[in-house]
Amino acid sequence: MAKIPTVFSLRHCFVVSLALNVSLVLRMVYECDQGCKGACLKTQSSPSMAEPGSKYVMHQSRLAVSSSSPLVNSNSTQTAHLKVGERIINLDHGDPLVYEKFWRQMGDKTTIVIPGWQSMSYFSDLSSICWFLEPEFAREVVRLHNVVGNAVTEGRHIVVGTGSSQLLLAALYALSPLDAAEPINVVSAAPYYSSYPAMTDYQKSGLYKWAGEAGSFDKEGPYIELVTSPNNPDGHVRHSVVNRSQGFLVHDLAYYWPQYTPISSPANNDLTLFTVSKSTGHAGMRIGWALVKDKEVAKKMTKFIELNTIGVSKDSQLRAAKVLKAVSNTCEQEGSSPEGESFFRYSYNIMEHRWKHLRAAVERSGTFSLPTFSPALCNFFNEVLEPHPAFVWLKCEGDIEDCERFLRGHKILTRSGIQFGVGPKYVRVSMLDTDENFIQFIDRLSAIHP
């Protein structure tokens, strides 16, 4: 057999790829086409999720937004071929998507360089309790609870911490009696943050324990109960239960702060947490902080700390005061800056619209029941304003007992109430996620009838 020429056989393989990408070039524009003609078909149906001259215009499906749209996330690309209907909606988590395009329009202030040299020690303060604490990120903090009004930073230690959780453990660590004979119980009013089980109990410490539910703890002897305020799952202002003169209260107000609720008067307590996630969005930074009023009880925790991670990152610390900065700069600078509104009044606003649209999917179903919230005064606005949480506490009524296995079957990922201490007639739905999931869910729920 003759050997065919080398320069026919590449000049061939060349052509045969060229065709081979166009075809499939074409095929994608062919499809994405019909997709997005789906898609809009659906938008003129449906009914607008955004309210006449609102610029927080929320787009109808993942479909239908552009790729360079700061609302499209990173999962958009795995689940752009699927139809809207069929995508599973993950709203377990509470993963805070929702200030993403915020944070984009702010652009580079709070863009921050470290060179290469900087951040090397372990040490960042030695005068301070905290040796780790950036001083920069402790004078954000102080600063942005004086804007906010929601905190009393006078005579408190601030210990820093890899997000409230690690704080969490800190303070039991250090609320808990070095000599005692049994572990020290610990309580949290049903229904409590699901994850508050789990993290007392995943170590197996021998000096604290999970002992359940507040309003039914009956033990003698001292005891840490676990104050959140406003309540994860759902939004509810709280207060001590069991009040009894050798307790220990560690108050969780991850979400005091003005787009979730109505900051009446600043937080007074002998140890509070706060997060970075859920204040400002920024989830990954992995940045907490403690107000501490007991100066033993801030050593303790700190010490906690170092033999758990020798301390805490000085980048994302850095980082952290860059953004806690930019937050108070809009709320001081709010009217008078190029951006109009503060990281708060906008934030709220998303908040306050999502809620408007949930209730009404609500009553349109007949399915389901939100819970109410009475209006406050607001000190930072100066307004009476309804909370707006950042989950839903949902619940099925009628015949549907497991309401967290029922959304399942429409493609709606839920968190079951019996991880939060009560029955499966109630499910936690997170607020916060990204405009597409946040409309499909609503479009969802708005088509389930009884």
Second form
Number of protein chains: 2
Amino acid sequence: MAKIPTVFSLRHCFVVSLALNVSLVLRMVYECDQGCKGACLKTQSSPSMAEPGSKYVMHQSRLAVSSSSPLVNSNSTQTAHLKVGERIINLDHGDPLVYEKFWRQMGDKTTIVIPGWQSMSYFSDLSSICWFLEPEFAREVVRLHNVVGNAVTEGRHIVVGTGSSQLLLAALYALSPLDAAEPINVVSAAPYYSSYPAMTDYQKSGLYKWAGEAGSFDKEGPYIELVTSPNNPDGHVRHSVVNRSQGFLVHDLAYYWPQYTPISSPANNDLTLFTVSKSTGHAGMRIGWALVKDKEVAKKMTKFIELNTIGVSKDSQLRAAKVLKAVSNTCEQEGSSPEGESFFRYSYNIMEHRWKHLRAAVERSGTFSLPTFSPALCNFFNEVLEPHPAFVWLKCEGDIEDCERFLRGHKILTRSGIQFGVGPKYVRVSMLDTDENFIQFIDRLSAIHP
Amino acid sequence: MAKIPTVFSLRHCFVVSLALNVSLVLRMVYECDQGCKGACLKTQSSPSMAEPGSKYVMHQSRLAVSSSSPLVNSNSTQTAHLKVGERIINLDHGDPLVYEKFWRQMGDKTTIVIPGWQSMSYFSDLSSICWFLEPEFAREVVRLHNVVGNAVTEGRHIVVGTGSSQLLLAALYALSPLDAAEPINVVSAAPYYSSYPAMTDYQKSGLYKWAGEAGSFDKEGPYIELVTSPNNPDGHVRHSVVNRSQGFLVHDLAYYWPQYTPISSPANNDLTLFTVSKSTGHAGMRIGWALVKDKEVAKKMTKFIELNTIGVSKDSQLRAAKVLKAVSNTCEQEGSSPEGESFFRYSYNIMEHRWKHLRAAVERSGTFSLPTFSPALCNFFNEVLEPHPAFVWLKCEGDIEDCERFLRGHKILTRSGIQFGVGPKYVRVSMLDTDENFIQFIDRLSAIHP
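Switching forms now, from the form predicted alone to the form predicted in complex with another copy of the chain, please provide the structure.
Full complex below, order starting with the chain above.
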């Protein structure tokens, strides 16, 4: 029997094949219930199940006929059918579960042990502007940036945050003129990260306010522009678009890591945000960091976090330090990972694999379109590579006006383009979920036809 | 040789005795340098060093003459002299280092081990309103409240926060009417926690604003009253003082634990805040929790934390669960702690001990006064006991107008009463610092005379 890629296990492929059989029936029932006539007729008219031509689909087909597998009897097949077909796949969030397998394979290399008496104090380092910053974490941040080459750390102050969300708010606070008559305008080019407007405005702050799409921003005076690069949701490399004299820039580089995009040069900005959630996949830690050029800005960001949460979990900082150290080790020391490859090579391969299957599925379907990216030299891998973003910015073609609703009809939850400052023909879909959910997603997408 | 209480080790007592010898000389030099003539003359006129009459001073005296200790030679004595005398004692913060020894004694009972692949997701419990709440932590919160009897948990939603600071802000957000023309007024009776005004106003929120001292609050309309009980800084049991129809109450019960105050009955409020920082001493974890009666309020608090930090560190929640479990175990199961006593008995004994020495030092000094407390039945210990607050609300008597400045002259950093909405004759002093700092504090306080 041919070797199946590790990302798609035998069981997954089997599940997928079962789902393919039942999904169309369920879809017809569901969509007709919803009164979505057009879509219902469309899927009815073209129930093609397993178009050959891709390795992935071939595996499906092979497994689809091998239901004599000792793992399954006919009763359980029936149950599995219904369960898989009925299951809603939530790809609305960017939960980075794809990396779990790597960290399992790493065994106890990143296991952290914290005795009950450790790290009890509020304080971590009184010599640092950011007095709650664990020195070990700070060291590993600097080391990792040097290893990857994605950010200049010299002449920068590190501020740690409870995820990069808190740091974004801290940055808005620190950059807002304190005694201004009006709150400073905060802008970002569309499609922008869907949480920016709510994060900026939920406190109804008199310091800053959301002023919408950066491209159409034409007000006078100071402003803050949020630059996400590669961009969430569409994966494109971004630069500031307003470019006026009184602007402050906040660079959100959560996805500027080799698995997602070629590392062209070390980021050299005034204020840059990073997070472990997307770099290593440890979203549950809630750890982010800012590299800040201006000392006074770093002080004010620290003050914000002091008033907001009196610092940042030491446990998570220590754990993050251990994880970042392991990542750097896999890049620099042979034998630091089970397969001998760096964390970034491992995760790059997964992302490449997923994007390949995604593009094939979209092509088979004929209902959607995807962004295209130019290959570029990645200094980290020293290869010319194509970006493989953490999200798909998917467009529904033809007369499907509400892509989020349409996909919801297929039990795929995504985030509507409306939330990103763009129309409803677009959705954002996470590419970082579990293998099981990703396979289901690809399966369902492939089966949708105009 | 008589047995020395464990809280004052041999080494500590020795250090103290050295400090006593040198501190007056240094103080004279320092204070005259500062141009603080009155104080300088006062301390000069009464350099009494070691008044007998307390166990503590007796230990000092005994050790002060035993400088033939094999631990010290004459050179190192000289160095130690200068270091101790010059050292600034920072009791401005309430860093709960006093508990470290207990957790050391507990050995690996509260050691947490987290493998690198664990807790990677943003999500903890999708069935809970607070989707980032670790079920294990929630269980231990409920168990501990039942064991201690300090809060009703039935019919309450638990919201976890990055410390209780974040939960206080979440409560302000959740209780503020969304479409009001004016921000809701936030009040608290003086002396109030010094951070309340800054925490309420730092974002210049249009939802809520600090309106000062609750006692003199006379505005119409809705308001939020922050009730801290026992109170920070003065340790007194508190109830709401405004008592009007349109008021929302937030009860900050960070110190409602048996080591600080008699547990009279389970708190039964609409919205109550707790934190591990002050209950178990794990401030570095940044974990607090709210018990919330109204489902919609719990939802809005959760939304706040989602926008603020996308949840709360799972690592710290898991660690906190382990620590809370150990605390409950020491209360319910024999042999769960090294000395066989509950965590609360252990910490109660320390606080009682410290307050006894504090009262003796204040009496010896004749320069200060302290709040007095009535004993009350503690249902947890089933004894009538006196409160022993986590802070001293110290008043400088006589013609010392600026108590914070005065104590700074003695190299004791405290927080001025001005910051608590009261005059400069008062300061707040932490009672939770290390043994070493506490002994130094008591020493220096004892040596100050009118």
